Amino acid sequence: MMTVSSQVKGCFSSIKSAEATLNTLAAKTNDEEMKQICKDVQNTLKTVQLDLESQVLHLTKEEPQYKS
């Protein structure tokens, strides 16, 4: 069974999979609205990140059953 620690880790790491994707989508085309598109996309995922990294971090200081 996945401890809530882990299953953030794993959340995190798909946001980091998913800016990659945007990022490489947002190269590779000539539309400018799409490139505006990832980029707001791209922004929201690291606020997201950002949450995440503060709730592990919470997570393994104030809860140590959750440390992975």
Given for the second form:
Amino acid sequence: MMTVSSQVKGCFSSIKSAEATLNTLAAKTNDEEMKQICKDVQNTLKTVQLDLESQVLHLTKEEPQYKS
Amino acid sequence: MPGWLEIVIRSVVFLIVLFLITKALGKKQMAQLDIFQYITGIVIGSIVAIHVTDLATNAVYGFLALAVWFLITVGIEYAALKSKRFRNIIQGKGTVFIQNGKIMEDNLKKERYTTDNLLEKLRDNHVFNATDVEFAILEPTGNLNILPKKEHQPITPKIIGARVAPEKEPQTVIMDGHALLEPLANASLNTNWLETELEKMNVSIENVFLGQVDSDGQLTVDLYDDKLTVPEPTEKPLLLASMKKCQADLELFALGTDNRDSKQLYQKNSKRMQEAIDKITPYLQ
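Shown: the form predicted alone; wanted: the form predicted together with the partner chain:
Below, the chain from earlier opens the complete complex, with every other chain and molecule after it.
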């Protein structure tokens, strides 16, 4: 069974991968505006990541029986 | 000198002179002719025709006449650049045919345009109903340019309030199976990058008829062998899809939890994701 904590973990890693993709897009483009937008969105994703990370820790404490 | 030989020589020489004159008069002459350029064109052509075919004429006079007409044209164009009033006399002014959606009959008469002429010119502009036109002007060059009423103008992103990403011109980096170094450098890329991208698509450069890079560094190719399929660029749509999924997941988590702090955290971040998606969507399409 998928526990909430593993689902949140999955979401966390998806966001991490999206952030990495944005990084390569920002590096590839020649357009300054696009570069800036990529960086902005990357920063937002980073904040979301941090929040989710703390939530994952909190959940693993709450659901010790599912701890892998 | 036999007559036929003289004709050949005159033809070649006048052709070269005519070519040089046309070059010197510039691109404007090719695109649109105003009254004066129209006259000059006819006269220069006639001068050349007479002196090439009529051996009784003196070729030197022919060159002299060409030079005079060339200098007059250049002089008048220079004067027209400097003075607006002179320009109005030489090139003429546009005549307004339709203003505020109403046809100006007097102006039509002045330019000796019949209703049929007007309708034909409107149809040239893909307008079949005269009431669709807000403003129309007959340019000195004889073209009719129209401004359709707002509701008949083509939809632009601005009208529907859509945000679109700016797009720069693409660079053509492969032509006929060869990499072009200068456009590559313009896009601040190099041949190593090109090789890697082609390898990713699993094609060899010899098989590429045309390859272009857009301003986001995305390579698209057309192959000689049209039976082979090239993968479409997927990076951007995938990124957008995965961001949307994360946002939906966060919303689900928020609904699923009873813990107030957790709920708040999910909702806050779901909102953040939505804002990020809204921001970047125009750039990923």
